[in-house]
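Read the single chain below, which is given as C-alpha cells and is the form predicted on its own.
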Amino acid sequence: MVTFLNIVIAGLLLGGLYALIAMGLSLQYGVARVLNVSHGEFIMLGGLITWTLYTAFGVNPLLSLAICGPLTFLLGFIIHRTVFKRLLTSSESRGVFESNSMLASFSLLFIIQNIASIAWGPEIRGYSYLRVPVNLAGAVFGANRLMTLGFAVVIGVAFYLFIARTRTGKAIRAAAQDPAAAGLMGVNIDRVLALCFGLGAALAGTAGMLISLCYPVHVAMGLEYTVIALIVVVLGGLGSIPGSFIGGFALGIIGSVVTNIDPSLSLIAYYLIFVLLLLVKPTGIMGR
C-alpha cells in the first residue's frame, strides 16, 4: 500500500505540472496556431525568477506566482504582437504561417536561453522551502510537493472555467473554431491570438514557479519540458484544454510507474507513448 501511494501521489504531482505546461502549449497551438518550441524557456524563466526573488530578496515563492505569471504573460503577449502577428500577415496561407512560426520559435528558444545564461549562468539553482515531511498512510512526502499538486489542480481548474464560462473564453473558443467567422461577429482576432499566446506563456511561467519548489532549475531545462508538453498535447488531443489536463495526469502516473521500476526509462517511455499515439490514435483522448 505504501508503494502504491508513493507511485500514485508522485504521479499526480508530476501530472499536475505536466497538465499546466501542456494546457499553455495547447492554447498557443489550438488557437494561435503557433507550435511554440520555445515553450519550455518560459518555464525556465518562471523557475529562475522565483529562485532569484527568494534567495536575493526573501520573497515567498508562493507570492512569486503574482510576479512570474504576469511577467511571462506580458513577454508572451509582446512576442506575439511583434513577431507572430507579422508572420501571420505576411504568410500566404495558414500552413505557411505554422511552418514559419515554428522556425521563429526555434530562434526564440536560443535567444531566451542565451539571455538567461548571461543573467544566471549555467549553474543548477535550488532552494529549500516547506520540505517538512507529511505522512499519508505510511507514504512520506514533502509539504512543498503536496502544495505544488494542490496549486496545479486549482490553477488548472480555474483556467478551464475561465475558458468555458467567461465572455473572453467564449471569444477564444470562437477564434479556435473559425477565426474568420469570429472576426465577422466582432471578435478582435489579433488581440485574442496575442492573449492566447500570453496566457500560454503565463501558464508555463507559473509551472516553472511550482517546479522550483520541488526540483532544481537551470537555463537548459526548457527543452525537456517542451517535449513533455508536446507528448501531453498529443495524448490529450490537439487544441483540447480538458484533454491536456487529463493527459498531463495520465502521463504523470505512467512516468511514476516507470520511474519506480527504473528511473532511466522514464523519457524512453514518454517517447514510446508519443510514437504509439501518432500511429494508433493521433487525435488523442479528446481530439476530434
Contents of the next structure:
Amino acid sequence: MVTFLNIVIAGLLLGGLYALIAMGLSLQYGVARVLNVSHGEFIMLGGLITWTLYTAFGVNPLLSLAICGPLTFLLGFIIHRTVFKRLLTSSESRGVFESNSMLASFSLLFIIQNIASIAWGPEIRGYSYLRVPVNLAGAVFGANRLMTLGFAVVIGVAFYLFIARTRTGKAIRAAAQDPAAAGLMGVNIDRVLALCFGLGAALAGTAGMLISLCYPVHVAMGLEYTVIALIVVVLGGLGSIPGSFIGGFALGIIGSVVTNIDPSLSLIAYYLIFVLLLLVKPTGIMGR
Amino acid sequence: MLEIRDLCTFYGKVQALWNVSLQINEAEIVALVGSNGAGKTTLLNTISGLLRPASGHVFFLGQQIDGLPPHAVVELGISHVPEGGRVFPEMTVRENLEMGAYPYQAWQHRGETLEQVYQMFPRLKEREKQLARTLSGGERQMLAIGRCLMSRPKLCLFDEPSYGLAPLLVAEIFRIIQGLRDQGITVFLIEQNVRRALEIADRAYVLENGRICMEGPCAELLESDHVRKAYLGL
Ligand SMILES: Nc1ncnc2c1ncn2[C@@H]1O[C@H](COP(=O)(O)OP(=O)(O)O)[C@@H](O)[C@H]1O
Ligand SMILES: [Mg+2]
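Condition change, the form predicted on its own to the form predicted together with its partner chain:
Starting with the chain above, the whole complex follows.
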C-alpha cells in the first residue's frame, strides 16, 4: 500500500536532482543568456566520470564530487571564455546573441556527446553503492537515494546563500538584471558571465554524479535532463535561483504522483505542464 | 582632471560624435547641454567605457582611459549615473547601494560610506529593505546618486538626472549635485534642462548634432543670443 506520504518523499528525492540541474540552467540561461541545450551533457559527463572513477579506480562516488565539480566548472568556464564571449562581442543585440548562443550550444551537445561515446561507448553503465534499504514512513527507500536528497538540499541551500549574501553573488544578480549597469558598478561582466556558465556546468556535473548513485548512466542520457531543467526554469521563473530550487521540488512531486498512476506518463505530464505554463503564466510561479 | 581630445564615436556606420574635445578641472561642475539626440548620452557612455571611440582620446588624471572596459574606469574613480538611474529593480535599496561599492577599494570602506549616503538621503535609510522597483521616480534617482557615491568617486557623470521629475524634486537633485562640489567631487552634468544646469554649473559646453558648438563660463552662455533663442525660449 503506497501512501500519499511515500509519494511525496519519492517526489522530494527526484525533486532534489531536478532542483540542482535547474539552478544550473537558470544561471546559464537567466544570467548568461545562453539557452544551453548541452546542459544535460555535463550531467552525463558527471555521471560517467563518477562511474569510471568508482569502477576502475575504486574512488568513493561521494569523493568524486570533489573531482567532477571542479572539472565541469573549468570546462564550462573555458567554453564561455572562448565560444560564448566571442559570440557576445560579435552579436549586435541581445536577441541575436540568444539565438546564436543556442545554436552554438547545439553543436556543443554533439561535440561532447561524440567525444563521450568514443571514451565510454554506448553501453548503459551502473554500479552499486550504498544500496541499503532504509525504512521511511512505512515505505522502503535506498540509502543512496536519501543521500542524493541530502546532497541536493545542502548544495542548493549553500548556493542560494552564495547568491543572496556574497559580493560575487550580488554581482551575479546585478548582471542578470542589467548587465550594462552592473559594468558601471565595477563588475567585470565577461568574468561574471563565464563564472555563471561554469557554475551552471558544475551544478550539472554534480547532479550527474548524484544521478549515477541511483540510476544507470549512458552517453545519450543528457537531453531528457536538459528538457526537465528547462521546464523547471520556466516553472520557477527565468533567472530566479530560489524559483528553480522550489520549482525542482514541485516538478519532482508532480512526477512522483504521475509515475504512481502510470510511469510512462511522467514525461508527457512534464511537457503538458510546460505548455500550459507558457500559455497561462510564462513568467513562472515565482515570477511577477 | 578629465581631458577629451577629438573624440569620434559611431553606431555601426552612423557617426554620433564628431571631434569632441573638452576639459574638466578638479572640483568644478561642468555642464553639457543640448537637445534630444544631440549625442550627450553617447559622449558619457564613451567616457565610461560602455562605447568605444573610433578615434580620439580620453585622459583621466593623466592616464589614457579610452578603450578601457567600464569596470576598469570605475576603479579609477569615475562614477556614471546613467540615464533614468538604472537601479537594479529586484534588489533592495541597501543591496543597490552595496553594489555601488563593488570596486575593491570602495568595498573595504562600504560601511562608512553607507552611513554618509544615508545621512545625505534619510529617505533611502527608511526604505533600506524595500525592492528598488517599489520606489517612486524621485527615490530611484536618489538611489542612483547614492549608489554612484558608494564607489567614493573623484568624478561623477550625471546623465539627465532631472528628467521626468516634479519641479520640487528637480530643485532638490540640483541642490545635491551642487553639494558634491563642496565635498571635493568633480561633476560632469548632462542636461536638457538648460536653464537649471547653467545656473548651478561653473562652465558649460553646448552640443549640437554630435559637435561642440559653444563653450564658456555659464554666465556668458546665459547671455548669448544663440543659447537664449535655442534653449531658453527667449
Ligand atoms: N544604440 C544606438 N544605436 C544607433 N544609434 C543610436 C543609438 N543610441 C543613440 N543613437 C543615435 O545617436 C544620436 C545621439 O544619441 P544620444 O547620445 O542618445 O543623444 P542624447 O543623449 O543627446 O539625447 C541620435 O541620433 C541617436 O538616434
Ligand atoms: Mg540622452
